[in-house]
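First, one chain by itself in structure tokens, the form predicted on its own.
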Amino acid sequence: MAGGQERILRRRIKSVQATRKITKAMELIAASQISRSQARIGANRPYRHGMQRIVIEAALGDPAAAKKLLATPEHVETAIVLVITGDRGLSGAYNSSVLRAGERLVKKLRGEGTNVRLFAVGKKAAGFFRFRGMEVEYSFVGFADRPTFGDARSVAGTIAAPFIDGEAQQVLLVSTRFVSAGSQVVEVEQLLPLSMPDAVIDDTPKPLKGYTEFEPEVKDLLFYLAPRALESEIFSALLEGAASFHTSQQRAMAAATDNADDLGQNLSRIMNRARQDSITTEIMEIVSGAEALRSGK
């Protein structure tokens, strides 16, 4: 009995091993990726900055011409929501948190008439609203890890249409933003019409001082700039998610190689201890087949 209970303890330690070699790596691929995506949003921080800046100075020389554009609407009966996750999991609450927050935006809207949209970027978003009988639009897959400025284009081209031909009034985004590596918030941001912050915040850049003067006339350069900003919000918010997910699964990955040690030097214990008990029967068998023995002499 006890040498079964020692093969099979033996076996449950090699697959701990197995399972916390995996762990590990996963760990240290996801640690090396944290660093490169945080390079990634600070390099793509001044384009953003920048295209906000050219969309505020316009909107205010101009603030009728930009009205459609910036302005959240007042009656809103069609609503796009994009929800942005990742396509793997692993990543502890990553893809939970934005998942809760996205259904509890789409229960609100239609608690209040609006009919809803749907698109998703990640299979985990897909797969989740599926599963909950809500029609996925349009799905995007395989670059939530890594995203390209041609990925943000895409997804905002798709998104952008409905808008632009008034099937939509509002645009809405459910995604991670990444505050550090210890830090990162779901946020539900609007991206249609484009909100822009009146007042002047820490990360909002100041708009210039002194007079302009912009050539074409702000309608038609507000209808060519709001694009590229749609492009660059939603790059933005695929950078940040990607940031967030790595460093969300390498702390899973790390909670998980520590809880592979506990469960390995536990499974150690209990394995010494029924080898213990092994030896101690057989002792036993021996000293009293020994003294059978010597009584029968």
Given for the second form:
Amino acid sequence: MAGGQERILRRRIKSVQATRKITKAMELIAASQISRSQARIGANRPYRHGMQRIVIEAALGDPAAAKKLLATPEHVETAIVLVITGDRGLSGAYNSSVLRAGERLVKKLRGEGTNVRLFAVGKKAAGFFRFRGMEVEYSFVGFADRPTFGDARSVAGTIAAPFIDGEAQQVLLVSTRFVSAGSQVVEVEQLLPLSMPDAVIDDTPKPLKGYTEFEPEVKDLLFYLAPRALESEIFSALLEGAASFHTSQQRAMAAATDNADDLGQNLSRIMNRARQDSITTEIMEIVSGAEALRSGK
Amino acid sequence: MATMKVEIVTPEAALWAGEATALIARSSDGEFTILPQHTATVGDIVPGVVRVETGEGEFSFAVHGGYFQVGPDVDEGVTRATVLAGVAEKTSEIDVARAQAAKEAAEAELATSRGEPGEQATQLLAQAALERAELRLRAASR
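Pass me the form predicted together with its partner chain as well; I've looked at the form predicted on its own already.
So here's everything in the complex, that chain up top.
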């Protein structure tokens, strides 16, 4: 019956509108988080740059120690891969593009005969990798949206431990870099040994540019400085990941809201036509009924 | 009077940046003062009070451990000193009541959990909290 179809359509329109309300709300929340997380990246920048300058200065002070600590080893038996994803979905391609890059990296390393130990930030990685037969050793969960420096510290401590013990020779990071509001890029970086400009590791004697004093001795300083530098790099990666997540979610939810608008419009058009049809049929029935009665007289 | 650029930064925010005449802090080698035209130096800062003297008076900060670097700025002839700290706060913004409460809580924690195995982690955390609270109180009472 025509009325039945109308009721079904009405129900579908209602559900589309309810979904639209949710996606719109998520869009607005994500949009408000974008500027906040962007501001945090800006606030972190002086610390990050200062830390990089200090490490370079200290590495120049003792190139021999720096080479041991900072240069890429010739043979990597075990590599640690840290993948930074989000805790939540509904964020467009944010999680999947990091995860796919991570998967490619793991496959490439394994192809070269390297053992890989996987660590992840965010809830989304464990399931993804398990499905592909790669076990995530530990997932850090609960702070991907709003990371604090303490979170970065605990991540740094966990992934640096095997490196310090000599169980792993390299630590790699797969994360999303927040280039600008319009562009976020997935990048693979080497975290440990700390990546340094080549000029620093080059141990050919250079003419002394200037003399830098160290308090305490540069060897001890470099030893304690390295973990701090790692924390700083991870923290900035977490901040940029969070900002990329919110940007990506805002974009995805805006598209979903537009979609719901289109869908609702189409459905109400169909419903109006169905209602018009049923009214026309009803009038036809009444008229023909009346005609039949009159001609039967 | 000669000045230098000083910045005190944490991962979450730049606490302070400006022109200063002296920077006074303590490294693991002892207390030191950085003046304009100081030679390039890199070093650590042990938990304590870091003071910055400027033309408009003195600012002090409770720094819970960190590093510093002194070097020439991009501007010719200007010295730049950077203090990097994981955790630090302006002394003027320390909440004394809260620090006092944190100190008492940490002391209570240490008193009740002494000696038992398996509690080493909580004891270390309480010890660290106690040290932070004491430094805040010390900084605020100057």
